[in-house]
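Coming up is one lone chain in structure tokens, specifically the form predicted on its own.
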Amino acid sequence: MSEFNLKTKEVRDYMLNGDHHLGLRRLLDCAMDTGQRNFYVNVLNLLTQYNDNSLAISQAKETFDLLDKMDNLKISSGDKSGQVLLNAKDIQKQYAHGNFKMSPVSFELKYNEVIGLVGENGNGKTTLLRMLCKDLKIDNGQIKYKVEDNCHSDYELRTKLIYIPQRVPKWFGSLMDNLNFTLSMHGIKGEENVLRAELIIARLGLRPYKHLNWNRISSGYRTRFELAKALLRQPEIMLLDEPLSNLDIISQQTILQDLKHMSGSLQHPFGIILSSQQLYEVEKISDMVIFLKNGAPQYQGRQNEVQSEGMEIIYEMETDTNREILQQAFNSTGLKSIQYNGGVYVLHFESGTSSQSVFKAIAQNDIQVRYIRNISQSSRRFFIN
């Protein structure tokens, strides 16, 4: 089964299990991967029929018939998988005025990957992103971009490095007009222009707002619009500074999952580096997390790395139970220390402590828990006072 067939199978599974909205978003991705106008039109027509959460039998049949037709296509994923897009080696920056200094940072970004930059405000996340997009000159080190090989000028390179700042600049005219203009600037005109704009608007949930202007949509939808405009430019690298700051929690999770999925496009894959304060949401979709403190990478690791032997186990827990009772309850489970941090307890256990023993102690001692999470491998453990 090809990679594209696996994607269409995923859509079928979502639709059969009643996850229609998710299935439709993935269906849009499949349509865009075909690169064929007839599939663009068919998918957009299907979306027009889905006006509520219910799925009529006739609509379901149309969806599966369309997926069957897609399965007959030979869609190649190309040869970009695993290739390094960006290589940053010991890059540094110090401002002439002020005491801030970015210590040497090194990492690689590959196609289809997401790197999450986390850390408290003022610790260098924006500075790093601006250096990567060539908005700020680095003082030392080197940044090598794969796309440089096919670029004849710095301007051409920067068209492939898309940086979206935290404060979205104001635009004029309707959302749809701006997207059509973006495509025109990249040589896409006529029916192709209209269809691509409609697809990306549908993909990011902007269809009801496409004829509105800046003053008539919320800051969260302005962020989505900026992402739509960036994706239409078919970037190699997307650099996003706090893209979740204006979104509610559900939208945050949706946008992150969508970006991760779209970066794996078979026709136009790309890499993402984003900064955010939403640690857990970012960690779920990141291939690597870099935690910056005072301009230095205090922690840097890939999410698939196995926990190091001898590494302590850390749980974050919210409960009304006092410290003394918690101490007694977990004494036999290898508890090393308890901290109280921002309204929650942080429990440090010896390496090798099993989750079963922790939850068994909670149950046996009738501890009422509102929230508990294993943060042993989360950057959250660095935000403890």
The other form holds:
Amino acid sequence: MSEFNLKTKEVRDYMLNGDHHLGLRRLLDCAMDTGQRNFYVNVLNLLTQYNDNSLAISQAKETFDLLDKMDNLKISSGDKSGQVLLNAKDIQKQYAHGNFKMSPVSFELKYNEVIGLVGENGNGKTTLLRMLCKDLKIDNGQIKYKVEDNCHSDYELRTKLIYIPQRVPKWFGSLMDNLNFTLSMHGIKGEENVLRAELIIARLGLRPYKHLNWNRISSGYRTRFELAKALLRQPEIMLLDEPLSNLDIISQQTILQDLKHMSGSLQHPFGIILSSQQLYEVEKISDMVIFLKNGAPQYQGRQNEVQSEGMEIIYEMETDTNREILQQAFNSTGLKSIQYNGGVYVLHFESGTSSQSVFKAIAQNDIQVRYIRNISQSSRRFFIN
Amino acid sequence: MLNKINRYLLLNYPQIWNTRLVPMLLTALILHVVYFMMGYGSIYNISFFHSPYEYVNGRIHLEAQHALFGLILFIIIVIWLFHYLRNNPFKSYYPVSKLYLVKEFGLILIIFLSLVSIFHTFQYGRLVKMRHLSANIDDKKEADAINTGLAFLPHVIMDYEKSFSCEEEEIFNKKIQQYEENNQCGGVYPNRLFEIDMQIYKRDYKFSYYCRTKVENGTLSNKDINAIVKRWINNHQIDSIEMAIQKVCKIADQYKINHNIQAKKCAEYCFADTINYSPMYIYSDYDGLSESGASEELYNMINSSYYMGFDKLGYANTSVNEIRNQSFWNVTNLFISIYIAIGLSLVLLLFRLLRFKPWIVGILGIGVVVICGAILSISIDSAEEMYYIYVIFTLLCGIAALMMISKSQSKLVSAVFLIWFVTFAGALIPATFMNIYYQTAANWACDGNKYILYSPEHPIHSWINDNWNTINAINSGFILCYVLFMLIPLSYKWQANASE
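Rather than the form predicted on its own that you just supplied, could I have the structure of the form predicted in complex with its partner chain?
Full complex below, order starting with the chain above.
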């Protein structure tokens, strides 16, 4: 079974299980992967029907007919997975004015990968992103881009590195016109232009807003619009500075999952580096997390490596119970220390402490817990001070 | 319809859509039609010819029209810029072709040319109306008739003085010529000698001394007029004189010039002994008195005498002649429009290519450089040295911009140098030709009372003098060349460079 067939199977499963929204989003991805206009049209028609009759779609014969037709296509992935898109080696930066200094950072970004940059404000996330998109000069080190070899000029290279700043610059005219313009500037003309714009609008949930302008949509939708525009440009590397800051909680998760999925496009795979303060959300989709503190990578590692690094067991807990009772309750479970930052308690346990023993202690001592999370493997542990 | 065109352009020709070429050309077309009609309508009747260039009638009205249209044009340009500056694919790092910015420059140049040229259309409207009004006028014949008739309508008493007669003037001119030949370094004929000459003929006035052509456009010379006057006076041809005066009156009536001339009486006055004490002295600027605030007594005096606007008569005839010879495609005016359009396009292109901060610093810096240059020129007081300073400064700006951008050095400073080079290089060719023009002029020096030619005039001197339009064409080409081959390629590099 080809990679594309796996994708269509995934859509079928979602549809059969009633996850229509997710199924349709993935169906749109599949249509985009086909690169064929008739599939664009069919999927968009389906989407219109779905909007009109939300319950009947999973049973709709034409959805599965369409998936069958897609299955017959031979779509290759181009075998880009695993290829290094960007290789940053010991890059450093010090501003002429100000005290900030970026210590050497090294990492690799591959196709279909997401790197999450986490850290408090003013610790160098934006600086690093700007260096990576060549907007800011590096003092030392080297950045090697895979696309560099096919570029004839520095300008051409920068067209492949798409950077979306935290503050989205204002745009004018309707959302649809802007997307049409972006596509036609990238050589996609006529009907194909309209269809592709419609697809991406549908993909990012912007359909009801496509004829609205900047002043009439919320900041969250503005961010989505920027993402839509960036995705239409078929980037090689996408650099997103705090893309979640304007999104609501549900959208944050959806957008991140969608981005991760789209970066694995068969036609146009790409890599993503994003900065955020939403640690849990970023960790969920990131292949690698870099934690920056005072311009230095305090921690960086791939997600699977994080686990092996976690020596002590750390829990974050919100409760009305006071410190003394907690101390007493967890004493027998290998508690090393308790920190309280005004909102939550952070409990440090000895290495090897099992979650069973922790929850047992909670139950036995009748501790009323509003929230608890094991952050031993999360970069959240770097933000507990 | 316009929406459909816009949609089509957006989906297929995004650059043309983004520059709003189609709506702007349509707007320009409407403005041209309206301005042509305004120009055509700005001249009501033939009386315009005796007060050309709006000196008297309708002056405020015309300026108000221009101001209003200038304002409308400004508003249109602002609205256009608001739409045009919305999207900038170049600054957004869209994958634009090498020719993208060249096309962009071409498109905005076309838009500016179409807008700037509306003032020519206004003039064209006026010209068409003036030609229409003067279609039946034979300006040469009219000039001869005016020159002949005016000889018998004395309004400048000196014209009839013996010292200004054809014969005396010839002798006098020879005297001056001789004097100047003998005193080449001594200047003009001294006033002292001139006054002695004048004393001889003081108060000797006769019609037969008249040797003038008031209007340049005619076929008759001063001597021809003098011959006619002598013949008619000597032969007592009062009817011929009356007829000549009547012709002048008819022409004045045609142009609606005020007068109260009675041809018969004026013809009779021509045979008085001396014209100095004649009651027929004719006032020439009756209408002009209202502007100079003349007293009531003066008005009464003039009303009891004869008057006619002779100057206006001359103006009217000259205007008709000028209109006949005037071409709509005035090359000098065309170059003015081209330079304005290129200048505006360059300022806008630089704004499109660079960021706001370097752009504004560069533009304001131009003012500072110009002021410094003016102060320097006062202290140096040598046009040639200033020329060399200007050339060196311009070239240094160009070299600095080239090197700094190539080496990815400070974006702000390199952009400022680039703006300065682009601005100052625009005058490089005219300034060079101007310098050559002065350097290649004939060099005379005074040796005793004679001028000695030290170095003859170089042929290029007169070539430059006669070929400013060619030089302007070369300069326009040069500006386009450095925009295409220097500014635009450097802009790609500048845009790609990382900030400090």
